[in-house]
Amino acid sequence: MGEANWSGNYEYRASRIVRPGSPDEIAELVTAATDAAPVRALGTRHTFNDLADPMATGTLISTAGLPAKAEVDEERRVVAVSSGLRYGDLALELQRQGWALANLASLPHISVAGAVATATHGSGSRNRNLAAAVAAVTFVSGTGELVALRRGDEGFDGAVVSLGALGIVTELELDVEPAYEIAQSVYLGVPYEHIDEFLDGAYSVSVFTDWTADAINHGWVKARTDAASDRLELFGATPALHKMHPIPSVDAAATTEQFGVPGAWHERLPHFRLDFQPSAGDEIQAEFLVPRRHAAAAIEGVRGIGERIAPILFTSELRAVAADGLWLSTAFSAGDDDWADGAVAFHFTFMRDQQAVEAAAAALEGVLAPFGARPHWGKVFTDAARVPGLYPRFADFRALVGRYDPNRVFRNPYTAALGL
């Protein structure tokens, strides 16, 4: 087919891509599918593996053709969103109406449904996964039925982060709040031994490192101007004197405003501006989340192989994420386990060398496995057989797949490797 993902490291093998304009058209495509000729949803192509690919006999269903929708219900404080809408476009409309989301990912270019389905997150030790904002989800199931589940319904907590295994999502409702402002500042030289306290210092905090220096290269601090609880301590870090990019060798023009200048939430929470190409472009990403209580030991473990991964590393980002109860969220906690204090995400932006990145990912998995590290669903990881055991509700999710996709028309090699 010749179609590739955003970074160009994965070429889809599907026989065709279709762009239906309504849920009814999606239902027709799904009803015609079989386990031998499956279908999968395609968003903004910000995955780095075969998660979305139905392979040579299948069809990719792009959600970009659904009518754009962003309708706020002020009484319920939710916004109804078409699944293919990008977070950046949704944010512009919410801001126009005086509303906001609690958090955003570092890239505003990703689709809402794609981010939710893969448990993509933003930053902030008190901020949960982006999927935790979902109040309702509507999808076309494997039998062509349009299913709507709301928070509190049976199976809802399993249907939000779904890996596309339950159906083609057509619409979601997300929690909203009144619009607010963020001031973003960047600091250099954050000591490794104080990362934990630094991550708690403001509404949203990220730190970037190459794993070879004696200290973190730089920390990005995003403080709400209406929050009195931010208590940033610098521990000797110094303010950056020029605008920074997460990757030191890349022009910072693509990044959002810094130097503590207040601005609208959607113009500061992402690292990158919507009208620019984010990050490095030609890259491959991997990410692993570990329980917050094991973060210090995990950091030391990764530092131990820093020299090994540094030659192919653009940059690495660490972020704190609060726990939630969504079954396949990478920050899922049952409430009395290692994950109750939330997670720290170890993100790696590698150069586009697939073989070298897979070797690096395997090395990272080996270092982080003792801490129960969960890989990001949409990024590179190598040990799929281990993953179901990392989720206490995985068997329940498998049963949910059986309920909504009895004929396995959404199954592909990725889900098969997970035993779905």
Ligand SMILES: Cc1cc2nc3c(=O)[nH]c(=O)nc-3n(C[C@H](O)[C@H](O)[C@H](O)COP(=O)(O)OP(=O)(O)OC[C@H]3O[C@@H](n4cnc5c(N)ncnc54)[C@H](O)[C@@H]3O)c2cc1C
Second form
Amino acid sequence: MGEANWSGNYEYRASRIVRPGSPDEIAELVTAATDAAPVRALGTRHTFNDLADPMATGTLISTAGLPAKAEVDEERRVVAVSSGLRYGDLALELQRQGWALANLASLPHISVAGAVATATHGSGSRNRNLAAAVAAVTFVSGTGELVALRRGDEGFDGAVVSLGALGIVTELELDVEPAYEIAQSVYLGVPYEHIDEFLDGAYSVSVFTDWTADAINHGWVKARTDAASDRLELFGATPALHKMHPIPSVDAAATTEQFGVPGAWHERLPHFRLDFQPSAGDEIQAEFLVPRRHAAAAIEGVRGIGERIAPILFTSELRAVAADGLWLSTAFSAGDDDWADGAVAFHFTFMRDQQAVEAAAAALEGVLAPFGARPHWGKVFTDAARVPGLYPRFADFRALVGRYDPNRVFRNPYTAALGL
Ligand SMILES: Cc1cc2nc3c(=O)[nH]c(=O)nc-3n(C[C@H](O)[C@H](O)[C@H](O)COP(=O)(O)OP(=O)(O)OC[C@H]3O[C@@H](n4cnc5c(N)ncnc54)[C@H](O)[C@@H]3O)c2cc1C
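Switch from the form predicted alone, shown above, to the form predicted in complex with the ligand and output its structure.
All chains and molecules follow, beginning with the one already shown.
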């Protein structure tokens, strides 16, 4: 078919990509599907692995053709959005109406449904991942039915981070709050031994490093201008004197405003601007979430293999993510477990060398497995067999797949490897 993902590290094997214009058209496509001729939803293609691909006999259903929708219900404080909308476009519309989301990922270019399906997250010790803002989800199930689940409904907590395995999501409701402003500042020289505390210093904080002994760790601090509770301690870090890109060698024009200049939430929470190419482009990402309480030990562990991964590493980012109760969320906590204080996400932007990245991912898995690390669903990881055991509600999710996709029309090698 010759169609690839955003990175170019994965070429979809699906026989075709279709772009239905309505939920009814989606239902027709799903009804015609079988386990031998499966279908999978496609968002904005920012996943780095084969998660979206229904393979050679299958059809990719792009959500980009669904009519764009962003309707705020002020009383219930939710916005109803079409699944294929990009966060960046949604944010512009929300801001125009005086509303905001609690958080965004590093880039605004990704579709809402694609991000939610893979538990995409931003940063902030008190910010949960983006899927936790979902108040309702509507999808075409494997039998062609339109299913609507609201927060509190049976199965809802399993149906939000779905890996696309329950259906084609057509619409979601997301929690909103009144629009707010953020001031972003970048600091150089955050000491390794204080990274964990540094992450607590403001509404959303990221730390970038290359893990080698003399690395310049730069901390990106996004403070809400209406928050009195931010207590940023610098631990000797100093303000950056010029605008930074997460990858120091890349031109910083693509990054959002820095130097503490206040601006709208959606123009500061992402690192990258909507109208520019995010990150490096020619790259492959891997990411592992570790229980917050093990972050300091995990940092030491990764430093131990820093020199080994450095030759293919553009940059690495650490972010805090609060715990939530969505079954397949990478920050899922049952409340009384290791994840109760949330997670720290260890992210790696590697050069585009698939084999070398897989070797590096395996090495990282070796170091982080003792902490129960969970790989990001949308990035490179190598030990799928271990993954179901990392999620206490995985068997319940499997049962949900049985209910909503009894004929496995959404199954592909990725979900099959998880026993779905
Ligand atoms: C440059 C870059 C920066 C990134 N930054 C971050 C970050 O800050 N934080 C983070 O956590 N991740 C990040 N990611 C990863 C990214 O957020 C995820 O891969 C996300 O899934 C991308 O959304 P998408 O719409 O492109 O998904 P796609 O790759 O198109 O699809 C991903 C999965 O979602 C499913 N899906 C898509 N739409 C639907 C639907 N309508 N119904 C059901 N299932 C659906 C697909 O079937 C597939 O399984 C980044 C990726 C890139 C390339």
